[in-house]
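First, one chain by itself in structure tokens, the form predicted on its own.
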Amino acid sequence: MKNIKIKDFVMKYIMYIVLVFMVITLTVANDKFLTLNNVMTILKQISIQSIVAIGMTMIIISGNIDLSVGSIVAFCSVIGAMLMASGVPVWIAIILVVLIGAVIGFISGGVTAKLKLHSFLVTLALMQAFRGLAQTITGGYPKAGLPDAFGGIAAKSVAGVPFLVLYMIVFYAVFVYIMKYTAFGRSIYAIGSNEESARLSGINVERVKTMVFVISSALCGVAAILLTSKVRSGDPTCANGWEMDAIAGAIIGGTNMAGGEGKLGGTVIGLLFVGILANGMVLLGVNAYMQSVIKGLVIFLAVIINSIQKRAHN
């Protein structure tokens, strides 16, 4: 019984095991990873993603994906870019990209919710049309001349803790509130868990899917304004990527791709766990071609990890 206990203990935390393995041996290896410098590096590094892995883990919970979070994110940097660089005041081209952001969203949710589509395909094209259109109107050459003030919202720090890191507890801090303890929230479980069952207990599925994609795509605007500040231009080739390391963070963090299962908590730490691997792959000279290599495995493994633990947990 005592084997028993402990066997399924390692099976539902094998993922925080494995962390704390990982954080032991990178700082045995170097010692510059357990730093206050590094740390503040790697929560710096994951913080403008951990943004957009909210709304990433939301739609996995209710029983979807988006592939396009990435490019939603290049295409509002470059239309925020352009807006200020030709004169818009900063806070009004700031309200315009998260809008904009609301009504891709908006697209995509609509049309998955109201014409049944799988969630997989809308995205996967709406991905690839959103990054043409970022490059195309901006002939593939990052857009800059903004204003100086305009760096300061992802620059600055306080007590040492930089405004990015700031930003990721508190937008962390509502949306575990609005999951856990809001209607909203619980609906989005519910759907996930059984969409039919859902739709019978009186939840309208349809203005719920939409409005987690709305709100999902709004907070890739708002990391497209963040990530433009930190680099200081628009680029039509940023958050390259993006949506595969957001879905990692939320399958290592815990959260069931078949939807009904999750936490924003979980998410932040799957991040953190491929934050601390690439850093200290970084720290150790690890071959740029071989960290792509380890990083794909370690999805890999998490994602046969999390398919075990959701069959031993039925």
The other form holds:
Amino acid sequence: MKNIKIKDFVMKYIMYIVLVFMVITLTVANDKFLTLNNVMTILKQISIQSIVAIGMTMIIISGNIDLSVGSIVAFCSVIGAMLMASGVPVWIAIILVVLIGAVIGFISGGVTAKLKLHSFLVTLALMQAFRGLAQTITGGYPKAGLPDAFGGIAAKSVAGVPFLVLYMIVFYAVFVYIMKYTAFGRSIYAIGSNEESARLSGINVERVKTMVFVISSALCGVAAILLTSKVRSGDPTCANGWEMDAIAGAIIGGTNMAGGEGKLGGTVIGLLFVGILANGMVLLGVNAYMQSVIKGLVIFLAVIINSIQKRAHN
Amino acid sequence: MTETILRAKGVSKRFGGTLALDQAELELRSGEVHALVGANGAGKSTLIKIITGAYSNDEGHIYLGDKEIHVKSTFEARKLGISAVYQEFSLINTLSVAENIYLGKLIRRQYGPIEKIQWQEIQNNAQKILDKLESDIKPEAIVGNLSVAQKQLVEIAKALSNDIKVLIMDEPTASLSDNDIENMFKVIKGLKEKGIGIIYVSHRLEELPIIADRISVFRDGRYIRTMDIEEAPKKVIIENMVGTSMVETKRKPCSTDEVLMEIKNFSSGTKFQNINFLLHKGEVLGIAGLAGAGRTELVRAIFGVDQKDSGEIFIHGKKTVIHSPADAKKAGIGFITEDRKEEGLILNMPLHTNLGMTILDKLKRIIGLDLKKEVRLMEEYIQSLKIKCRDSGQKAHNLSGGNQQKVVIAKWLATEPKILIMDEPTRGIDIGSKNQIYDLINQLAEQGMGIIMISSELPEVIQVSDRIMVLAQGKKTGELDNQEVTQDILLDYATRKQAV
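Same protein, different state: after the form predicted on its own, show the form predicted in complex with its partner chain.
Entire complex below, previous chain first.
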């Protein structure tokens, strides 16, 4: 009886156990790892992507996928930099960039929901188009010349905690609440589990699906602002491959690729997992090519563990 | 003829804390049709799944012939000659009949390193099996284009493509028309003659004297008894199923003259044409008709699930536009669909979450949702509808069919509808739950709700409705008062071609 309990416990928290194990190993292996400074570096590293991953997790739970998030971040970043460089006040530029993100989401979500297309295809097309647009309007070069005050948004910190980390915490708090305690959040889970049943229950499936994309793309706008502020330029090649990182974070964190199941808290763990691994490998001086191999293998393992977990649960 | 081919002894199965099957017994002879009956949750499907290797048993023994067997998968069971045809088909719609029959064992030949599937041989063999079933289905036909009855035959053909000793049929006639049922019985008799033992699960007690040789009754996970069909008239079977004798209650009409809803000129392509009817306060309007009469299509259009070509809805005399289920809900209509698993519930979610789906608007507070209220409401319905479950947090797929149906009803009652549409509300559920649902319909009507009930069981329509509308091939062929109606009259209207 006791054995079964231990087994259940290990099964349920295996990702956390592996994470703790990884932290302990790295702490022993390298004395720079568990310093306040390095912890903040890791958190800062994942902070901007983690905001994109919020939207991605919601989209996957709703039964869809969005491949265009990286391109949208790049496009929004470029637009924001151009607006500010041409003298538009910072706060107006910020609002506009987030709005532009929302409009893009309205297009991808609206088309997906209304025409009942597969979001994979719709966003695959948009991924190409917005990356291309970002490069076209900048001629391929980063757009610099941003106001100094703007840099503070990402660079400042309070009591040793970087603003970026605070943004992450605030956004997660808000969206964890939305997913769990609002009609909108509950509708997302319902649609991802059984769309027909949700529709017959009087849930406006099209609207909810579209809204999820609007929110996700608006969050890409937010991420674009933070990224632009962090690197002090609008780079059309930035955020390359972020869609895959966000998907990996969500999946490692236990979100079901088929929709209906998943938690934002899990996504943070998933991102931390990848972030700590990357950080540790740098500290240990692992060769850059090898880092990618190891990262890939770890994601692979995590996905397998997750599926075993789910089967045990059922 | 009397040789025993399959025997289950003292078979038990637990799911977590619940004992789903307790010391079950079954003895199947070759060439017999052995009916398994019992209310939902009686343990029939658990027993079947153990025999076919889908579940493993915790206790007991299963013998095939005189050898004990321990099947671990349906694949192994099939190799031993035990096949099952379930209500939910295992066919792949996009493949041909022949390929479906031979799926997983396609006949191949090796040409050096290259293998080639022998399509011609597969087609010929499939044709032979289909001939044996006296079916005119073409082996090259795509399964997705077949009717339900034809698909069922393909399932049987698939089972026969193995050397089969035991065939398990789960509610084979549930979705068939009378004509198809007759054919199905012919097929079953043919299989009997070949010495195949058939385990036949059915809720349709009337058909058992026609098709079954013996009958075993299960109740609450326990084996009750096995009888020869001659000594088991319907009344005896029901007594054994229910355990206590049932009292039939007659419905007191409580219909008023106040018109709740008027449907005018509803038409949609060939599905239904020019349907008009009234629904009064406190009335139960039955919709009867044969399969394909357009009953479900009509109510789906009323509820805004499907588009219609024309038609108007008046609620309390006011014209109401309904384009979506959300509109219908706002207008005070509830809809309990035919397919509770696919359409009614989200099976992997807790009961209270399923309830909350329809009333998210009502649970809204200034910020967030009142989830305590959701749980409280679900618990109230568990009490009042006598839903058998652990608690409101249990996942819906762990409940038996009758209890799942009650959860669907609860989730619509929670919206406090004025009009409730119920499509086959008692399909595939046990007699105990059925009677509870009939009582509930009575109560709701007494409280002034207008109820539209579709049912394929004529005695049920007659028992429950105040008034019955009959559809045939998309047309309204009759509207009858329940006082003057008999099954014969209903069937007569249901086979008419002329609209009223």
